[in-house]
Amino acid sequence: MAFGLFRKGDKKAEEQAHSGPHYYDLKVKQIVRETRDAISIVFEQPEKKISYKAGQFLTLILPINGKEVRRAYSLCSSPAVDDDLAVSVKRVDKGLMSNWLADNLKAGDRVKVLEPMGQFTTEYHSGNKRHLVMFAGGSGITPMMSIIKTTLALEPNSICSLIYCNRDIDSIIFKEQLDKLQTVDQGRLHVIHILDNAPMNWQGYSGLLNHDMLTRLFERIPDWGLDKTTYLMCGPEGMMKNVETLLAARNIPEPKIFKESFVQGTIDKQPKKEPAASGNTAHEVKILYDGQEYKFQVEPNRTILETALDLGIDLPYSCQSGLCTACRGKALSGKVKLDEEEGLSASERAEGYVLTCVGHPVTDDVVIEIG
């Protein structure tokens, strides 16, 4: 199975889809200083262990300045390798949760956490033989780390090539771990670093990833052919758009490319897009969720999610920016306008899926089934 959304027929995914969200009270086991502005938070597994897939994220829920704040962070731990759960958090400018965690969280603290979510996943089989070519920027390495460790552990015939972009050498998250993995699994993991600001003695690549650099990079990594190669990317929006353009120029078909738009820091910033116009009339929405039915009016320029939360309806959500898809539901009828569609694939939109955190009803017959 390639990276992407779970398909109908995936029994585990369907079971999860028909149950409400699960919350956990996790104990912080350790805070690991990765770089000057990035930490990893290691959580003890509860008695009934939390299952997850490599590439998924956890949503941390904390009271900050008298208000409940939710932020999602990708898991850097591997379900196949690590006993504990771990997420990495990088400081961002004016980042409410990320900066609070770096300044205040300590071992022994307890954190309310929403169950693992996310579709940047794949199924692993010992008989698989594939090449995962990964592009990561900054904290976008986090889900890649989980995927790399899981692939190396469960698929002895598969290999990973990581092209990792950072500001400078001191900003490289997991540098020692990546070096160790390259040594232990020699020939199965290829890591190529690109720095914006390289030191005088730097022997690697520096500057913006462009067509000429990508051509040279591809000469360094194994060529397993298009049928056995999958391309993954996670990082700043500008970097990912650049990589998409470069891969398109090399005639890499879109179905072979998968990206995780939701990385820590994105949700600490205000959405760039203006809210979608939903007219001047309030519309009624019916939500089918966790065996319950909820009906309420959504006022113009208010989202479905924020209206539900104001009414005390505990719908699942995380980023509130239309990127993480934790609030995804299927519109069974009616029309919903989205401020942001980046989190949904074209096929999902065609099937009627919407995101309540950026969704506005534009008709009175909207019925949305969540999970």
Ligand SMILES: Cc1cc2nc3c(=O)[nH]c(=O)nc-3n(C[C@H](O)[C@H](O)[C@H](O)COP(=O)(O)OP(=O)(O)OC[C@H]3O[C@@H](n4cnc5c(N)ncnc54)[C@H](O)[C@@H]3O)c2cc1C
Contents of the next structure:
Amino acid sequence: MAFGLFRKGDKKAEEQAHSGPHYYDLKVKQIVRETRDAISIVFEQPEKKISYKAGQFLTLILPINGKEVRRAYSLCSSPAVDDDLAVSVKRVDKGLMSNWLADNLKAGDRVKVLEPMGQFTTEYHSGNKRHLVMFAGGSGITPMMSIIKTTLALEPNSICSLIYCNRDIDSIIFKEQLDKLQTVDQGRLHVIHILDNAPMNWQGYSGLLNHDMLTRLFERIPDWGLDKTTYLMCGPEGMMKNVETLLAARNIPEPKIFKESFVQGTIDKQPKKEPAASGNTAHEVKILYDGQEYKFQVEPNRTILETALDLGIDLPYSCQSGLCTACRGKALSGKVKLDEEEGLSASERAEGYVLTCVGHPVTDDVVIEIG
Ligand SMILES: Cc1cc2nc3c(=O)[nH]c(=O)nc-3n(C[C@H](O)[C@H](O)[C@H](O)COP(=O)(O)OP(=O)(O)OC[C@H]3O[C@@H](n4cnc5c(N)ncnc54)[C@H](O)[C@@H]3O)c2cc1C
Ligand code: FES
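What would you give as the form predicted together with the ligand, now that the form predicted alone is on the page?
Up next: the whole complex, starting with the chain shown before.
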């Protein structure tokens, strides 16, 4: 969900709006072992540099077990300070891509990636004066790392506070880098670690983040008032739900809170209706993309993206589960039913944005503009 959508008149946004999905063949420069189950993959920037915004992600596309697999990984590098592009990947139990990368990828390998995408970003200006209060859990630190480095570099009047939850001390990704950033940019980055299992000599916080703990944490970080404060979160679903509830209890309005989900939520979910949401009728869809117009019928149990891909239409996508917004388009007419709405904010939904990977047309006049 964006904490500052690209605005009309933004050059980069307009360039993106008129070009198709760009694929790159990137060379792995280095693999950095961050913790026992997390690595960073550093890619060499190609000669014509790939531009991106802090908070966006790359989609890695790899043949695994004879099948093309795509997964989104947030860039942890900063376009403002880092020469290379980097993502960090944490192993997921029995996960296909995360374990393959950790076990197989090495320096010198080449990886196909889709251009940087994602709305968990903002405009960075030297004139901004704001306080970013960030909640990260585990691998959810990756976009935050890029946002922190970029904010500190480009916004001399802004500050960041990071509340970072981990299982134990050895699971903290980027601990040294964060320690260093705190001392280098004294006073502008404040990091508070919370551990599930703290060692005996641990001076920091431990246990579940609850109302009392949050009250104590908020006493330790600067209070710049609601106007100048933005809340960001990225981490396991349970942590994010907990933080949302705690922020709501402190009367922090929803439009001030932005989140990036790595995995589809299961908490509070109604079981999916069968068959898929569009009823029993196929409907026609028109897609406007990259100066082209595509018209096709979508069967009731298929999504718009699945149908387009079956027809060989190269549309942008990554997670295929309604989280990352890589497949986002705007419905100019007709009605589209989404199986999953988590990736879109209430205002994006109100503006007519839809996600083709979880979208089904429910009328025959659906026109979607992508880009
Ligand atoms: C916008 C976006 C940005 C992302 N950025 C990062 C990142 O910076 N670093 C990173 O490590 N991952 C990131 N992810 C998650 C990543 O895309 C993959 O989903 C993850 O690596 C698991 O893929 P896999 O193939 O190993 O597991 P799969 O084979 O896809 O999944 C195996 C099982 O694990 C579950 N699962 C999948 N992901 C998770 C998870 N994160 N936690 C717990 N259970 C899970 C699945 O539901 C499934 O049951 C991001 C996801 C999105 C949508
Ligand atoms: S591909 Fe990620 S939201 Fe559709």
